[in-house]
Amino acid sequence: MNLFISFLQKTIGQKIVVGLTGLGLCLFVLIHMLGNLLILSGPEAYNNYAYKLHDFPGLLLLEFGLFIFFIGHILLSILLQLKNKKAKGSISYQKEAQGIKKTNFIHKFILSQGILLLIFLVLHLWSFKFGTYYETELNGKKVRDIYLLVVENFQKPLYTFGYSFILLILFNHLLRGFPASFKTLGLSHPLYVSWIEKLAWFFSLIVTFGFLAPIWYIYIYL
């Protein structure tokens, strides 16, 4: 215990934790994504799928560690900012850097989209933990229609668009933390640091169109 906290004090150690929680994450949206793809096949298809994840024994203390790598991300990305800052020195030497070094708008403010999408992500899985409960029977038994709930929820213009605003918020997180996870990581050599950032556009792509398909699948089809 005293040796990770040793190595969480340092630069190098929160670096190396930054760039693991970041492809943590990634992996997460990942597989999360391709389930609410099942939204397309179904009512069945889903609330088996909805099911079965909740009926998981493990499923508190998964959820549990997801948000722990949130915060966990987010302070340690934090902290990495502020060192970096001071390390550079004054603002003119910021102003005047140029090029690939040079930060954009939208770049500056990727804490605050983490920390936002953190704050979605909490209310999301309590709308949907805690929501209206509905009930359907499945292969002989009496399980919450999860899919219903789905369904009611993004029939709402105003949760619909909220949502959709959300996905292009984690696009753009994506699109930048993915491959600044593997420079974290020193993984960002020059002979196949373009590869990585193609990698992000095509992975960034396809987790917000897989979440965008289905919620606008219901609201302009259900």
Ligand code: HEM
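Can I get the form predicted in complex with this ligand as well, since the one above is the form predicted on its own?
All you get below is the one chain by itself.
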């Protein structure tokens, strides 16, 4: 315990926790995305999946773990960003670097993007997890009709366009965060850093399109 606390007091220690929880959250969004793809197979498949998931005995423990991961990730990353701002001082440069020394766009606005993701997270839980409880019958059992709620919401332009925008931000966050976490954890290496970056593109695109597909399907066809 003492070891963990002193680890958490070091900047690199804090970064390592952000990186580890970040990678954990990457796994979570991947699974979440795969689950959402079931929307494309219709109401039975999706409601059944949701029902099975909620029937899983270890779910509460997993949800608690996920909650801890989110809290750890968010608190420490914001703490680090504040530290970084302080290290920078109050005066910024008059001009921004151009040409080869220009900062890649994906590295700008890290904090603002994180805060938007955080606001989204709260709204997202509020509108689905704690949203309207419709009921339906599935194999003779009464289950939550989460499919209906999803369809109802994504027929509204506000939801579909709003979610698409947030997914763009998530794409950016994953694209820079995925390789960054390997570097933070000290797992990156000159020999395979380019592969990690390729994997990051692949992963971020898959996750983003996987989330986009069902919501646009609903918006256009249902």
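Positions refer to the first chain, counted from 1. We call the rigid core whatever largest set of C-alpha positions still superposes within 1.5 Å between the two forms. All of these numbers come straight from a predicted model, not from anything done at the bench.
Visitor: Superposing on the rigid core, do we see a C-alpha displacement of 2 Å or more at L185 between these two forms?
Guide: Stays below the 2 Å threshold, so no.
Visitor: Any chance the CA of S127 moves 2 angstroms or more between these two forms, core superposed?
Guide: Where the cores coincide, S127 shows only a C-alpha shift between these two forms that is less than 2 Å.
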